[in-house]
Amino acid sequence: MRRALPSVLSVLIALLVSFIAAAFTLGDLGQAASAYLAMLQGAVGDWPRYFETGNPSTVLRPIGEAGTKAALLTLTGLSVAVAFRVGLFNIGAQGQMVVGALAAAFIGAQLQLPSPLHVTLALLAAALLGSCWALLATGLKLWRGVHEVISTIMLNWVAVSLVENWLVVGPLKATASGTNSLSGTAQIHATAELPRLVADYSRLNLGFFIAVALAVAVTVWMQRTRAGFESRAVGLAPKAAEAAGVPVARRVLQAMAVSGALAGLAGGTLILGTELKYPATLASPYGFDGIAIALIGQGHPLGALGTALVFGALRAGGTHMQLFGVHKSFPELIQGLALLLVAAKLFWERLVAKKPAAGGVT
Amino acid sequence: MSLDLAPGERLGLIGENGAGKSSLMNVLYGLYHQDSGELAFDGAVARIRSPQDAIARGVGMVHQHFTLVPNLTVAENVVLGDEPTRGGLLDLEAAVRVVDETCKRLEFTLDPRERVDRLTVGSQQKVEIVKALRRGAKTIILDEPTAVLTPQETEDLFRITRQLSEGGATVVLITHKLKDVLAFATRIAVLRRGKKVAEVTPAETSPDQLAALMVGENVTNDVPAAALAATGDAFLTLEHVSAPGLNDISLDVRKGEILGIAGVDGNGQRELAEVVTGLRPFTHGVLKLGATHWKKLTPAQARASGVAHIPEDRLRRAIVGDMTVEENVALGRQHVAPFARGPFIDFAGRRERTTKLLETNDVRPLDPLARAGSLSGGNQQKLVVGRELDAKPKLLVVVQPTRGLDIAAVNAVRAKLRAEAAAGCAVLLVSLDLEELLALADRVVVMFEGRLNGTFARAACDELELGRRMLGAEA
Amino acid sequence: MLQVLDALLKSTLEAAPALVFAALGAVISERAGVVNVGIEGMMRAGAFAAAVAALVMPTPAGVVVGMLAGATLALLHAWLCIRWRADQVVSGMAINLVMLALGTFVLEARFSPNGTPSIAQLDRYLTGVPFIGGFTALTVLALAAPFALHGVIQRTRFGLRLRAAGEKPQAVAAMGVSVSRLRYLAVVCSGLLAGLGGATLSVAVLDRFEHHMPSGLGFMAVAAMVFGRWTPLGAAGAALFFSFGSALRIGLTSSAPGVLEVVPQGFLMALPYLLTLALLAAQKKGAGQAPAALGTPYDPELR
């Protein structure tokens, strides 16, 4: 668990400066103080609350919103995370996201379908225009040796501007019923919406086991099978291993499919659980998010889930700062700062292999 | 350690690998910095912290991996880091003004106006000499500097450095050949482990008696002799094989045999060795490994056909630093028995057949879940050739084997390559090292500029002759 | 016809100085071999900076500021790529979600949710006049830098090391040249430009800093520099492509909005990224023009 040791310091120096911050800017120690205690009461629930009222929504309803979205930060922390095995640096997690969030919506309002089919069919679209998306930028690579990073970030902003300046405002936005002018594009029908696990407490939907179980399938995919094996060594010494015979171009393709599937199944995810139709802008960059997610996790996919469960925690109970006048992105600051903090990956190298020699062991 | 040099002297500074000649040498030039002692120059105290204090004390060093900018021309590298100026602006002119007088006085050609990347390596070497000039240096340290040269080139740079010793210049010679500090050196130091064990001058010593120092006992510098017996049926044929870096080549290598490389470094050597290990696609011509004809093989098809490959460059090429021993040791056949079951790892069998490689190979440690890349050189390559012998190849690719070896790994790894060819594998390979083709190769081949130019039976190997094939000469 | 061009070209020049000044930061940053993708945020510190600034002090001051904030934020990128031996990529997105985070926070907690107040905007000369009236001192600028990093970048002992630095780092560090000096020196530089290039939305192009500023131009200078191969020249060249593009997209909108019925303003906003891709695409696999030490720490003990 040493591995696990840079990423937790990293979060709490974070959470400790980010405090520093908020207290600075808010002239007022309490009153962060406050805000901080809020977070923490929007991330697991009020406690004390419910002991004294018993009424379960205190408590169901921050850690619904917290699980939902850890789920969309699992997914999108795994699709990067997938793409570091192989050695490629995706950052277009949020075009990729983008795009699987339209096919949901498109396939959610467009078909007719009995429940368990359309949400299973929209998940499925969603998954396959992630994946051709990341494909666009791996082939590139592979064939034209475009780098994935350069690549990656402009097709986000084609996604960005193809999906919400063209497609959600020309021939997919929802037709205007009666008076009430309508902004992005048509609702989803009921039949695509992904099933709620705690009734009307929260928004909690099956989003979150589908993210937990990916979570699952990827470290057996990487750790224990030939092919996660073959990949591994492709992202830490191409040329050796394409000597070993492996199929160096095929292990990219791969990973890079699964990656832009798990960004296009978190775009899903978010239409069919929670925003039922594409907005008329998708104002979260979850995409974006992959990244830290990802890389405070270590790079490892139960490292980025539990990275994402605790910023979907934190997250929740951002929204629970703004009483206190605090932006309800300050998790994201956090967020931010944890990452700056595990980049400095000497630092941690050096603290992480001197413990051992301290403790006397060789 | 202690060790002086005087005015006009060159000496040579003779070690094993790891002997500590190169270490010794960066603390000389700022870039090591010593734990104890002192340097002195002109019998004053000195503290070297930076290149930029052994520069200011008129010390010059050419690195064994040049440090030039490849796309930057000749004038502009040599002027890097003390640049001229006029009006605040580079001034080119006089840089090329530079690099055309010390030409002159060296005799030897140098266009200013090319990019460095566009010249051959023994011009290369040229510009980092005229860099060290340029700074003023009046000694110049040579780590390692023929180790890429062709005979007559070496004798070019021997003859500049005489001329620049006998101009009152001090130059110091790295290196392990013996033959090339005997046939430099004024004197010779002797270093072993860290430490100096001798001192003696070329004229009251013999290559055996300098090879005992350097190893600190008496061993015998010879391989076992070359199987002379009948070899068999060609395993490996190339028919008009054209690629990238390839112009038409047509060679065999048969069973039992070992058929080596010749060739200055960057003649297609590198590229021969990728195309039959399936690593470089070929344009023209077939490939034929045992009774298979192939137009297109992949790494993955090579090895299936019994093609094993100990690549130059371990760690970008053989090993995954990153991943454990028993991990690389699966590397190459992942995919089967016994380090697979079905789609999955056989995490039991790996291991078990790792623990055992490493035993009859003296792999140190003796730890399957070492990272690879904490290895030592030795243990690595070790370790790679355990691994490839372990697949029972029917041809063995070996590109360097012995680069960066002490002499005892060196000795172990040549016997292993010579009981494989006995064995009835055939062995192709590649070396820059001419002692090594010539000490281990039945027949040598020398390519030149992509294709092949010459071959020779081991008993008609000259290494003039070799060395004028290499530099392009025709028949 | 002439108050089309007048129109465009106008248009162009207000929108273009940001562009340029952010690509120009991302050519010296990388050309010493440090890959900077967190021009965005700092260009979104420098914005900031600047517009807050400016409610206290003279308005060229507050651009001052913002080249200082950005140039803040290199060093704290540098530091972490070159001292610490930081991912150069991760460093720079993680700069970029920092800003994201901490400017939204910021400017809620101390001013409104949209925006900082009105500042003065920075003069304007000879208004009025058509074609080359009516810019701040900041379009010439932008107009005349490129030549003048160029000449640096060609010409002078800095450009040559910057340069060395960026392909082989070791050849410098063996002529007793700092390598870590250099490239701490580009990437604050960089970061200065950036900075400006911020301070230049929100002191010229509007006359405050908006929350979502300075949406995606950051990213758009590192496409305007891979376009423009990493010469100083080539970048200011794609910025200007670029901003010109955009110009047209926004007068078509209002002039001739039948166009966009034919040809969606999605495509046109994706065009830049786009022929990016393109061109990358099209280049000869391998002779790609990025410095050839990018993105990797300097080790004195590798070579």
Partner chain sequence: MLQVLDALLKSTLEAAPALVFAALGAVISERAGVVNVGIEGMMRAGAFAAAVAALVMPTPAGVVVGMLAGATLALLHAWLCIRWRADQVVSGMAINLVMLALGTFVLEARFSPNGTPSIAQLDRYLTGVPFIGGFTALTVLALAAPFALHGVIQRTRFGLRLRAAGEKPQAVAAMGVSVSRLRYLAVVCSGLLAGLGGATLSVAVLDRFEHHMPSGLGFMAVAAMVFGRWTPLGAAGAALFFSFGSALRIGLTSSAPGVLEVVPQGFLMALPYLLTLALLAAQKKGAGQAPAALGTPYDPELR
Given for the second form:
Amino acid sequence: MRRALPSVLSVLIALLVSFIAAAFTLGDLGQAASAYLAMLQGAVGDWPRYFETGNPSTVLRPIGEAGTKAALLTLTGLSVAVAFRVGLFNIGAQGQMVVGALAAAFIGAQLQLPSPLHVTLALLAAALLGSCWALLATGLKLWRGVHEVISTIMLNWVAVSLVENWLVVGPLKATASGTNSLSGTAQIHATAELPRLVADYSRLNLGFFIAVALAVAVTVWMQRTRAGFESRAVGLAPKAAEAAGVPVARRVLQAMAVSGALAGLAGGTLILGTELKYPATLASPYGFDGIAIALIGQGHPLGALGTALVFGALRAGGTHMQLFGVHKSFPELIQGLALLLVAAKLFWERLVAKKPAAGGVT
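So that was the form predicted together with its partner chain. Now I'd like the form predicted alone, please.
We keep it simple here and write out only the one chain, dropping partners and molecules.
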């Protein structure tokens, strides 16, 4: 709890400061309060209206949107957090997500299989391609000394250019139907779509539960296995870990393979859950958002999950603020401010530090 406190306080302060900024720019405290209430209702549902009308969509639809966004943020946040464990800064989750999304779109559209097998194969393809993309940067790091920040961020643009400027508009472009021009790849088959919990009312799908399960699984791997312990040792002191007999290169490769797979799964979940094809441009920068999610979550898998749930909900509600003159990207401002506050590590450490006992040495 002490470790989570700086993040919780940072998010609360970011919400307060952003509210003051909204009130100042709108020139009306009441309108800013109404915008924040609309964001809350867009995140967790309009419960008063539900009790008044009995319409479940007033609650289930906002929760579904929050859950789908939280799933993607969780997976990309986990991707960055796993790389942190071995002391690497994976800036390439966006590129890994892009290639993973393309793999899922290709398998979903080109194969015809029973639904459970089809979904599983598409997700595995997304994870595998994302993992391979991350291992390119890892190989450059281990055997050529190329810093992973440089290689992963450059591989982002390679992935985007390769996928969106060639494959999606070229070999994998959807076939035009009559006189209609189609953008992106062909739509995936119904058997490849992730099952939705309440399809008539919400887009919440199996991807959310996969993301939560993976957050728990990564926590167990990091905290309760030898490989996880050795990975943490590599991240804290690679030279000391190597001297103690830890296979440093193997643990780095393993962690980055998992990191890329998680980002690739985010792309697969996006395609199979909501997009249902690879669009002309994958405009959602969830891979970059994963960096903020991991940092605000203190690099812990469950911290990333909790942060993703909060900001997934805020983003789902952000579109409702437009009715009050606030741009829908306002939750991103809150996220950025929270990240800035979390970065003030020394301040928070002093704030939550235990006071010395009376008569003790200070």
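Each form is matched to the other, and the largest set of C-alpha atoms that superpose within 1.5 Å is called the rigid core. Model, not experiment: these values are computed from the prediction. Positions refer to the first chain, counted from 1.
Participant: Classify Val326 as shifted (yes) or not shifted (no) between these two forms, where shifted means its C-alpha moves by 2 Å or more with the rigid core superposed.
Facilitator: Passes the 2 Å threshold, so yes.
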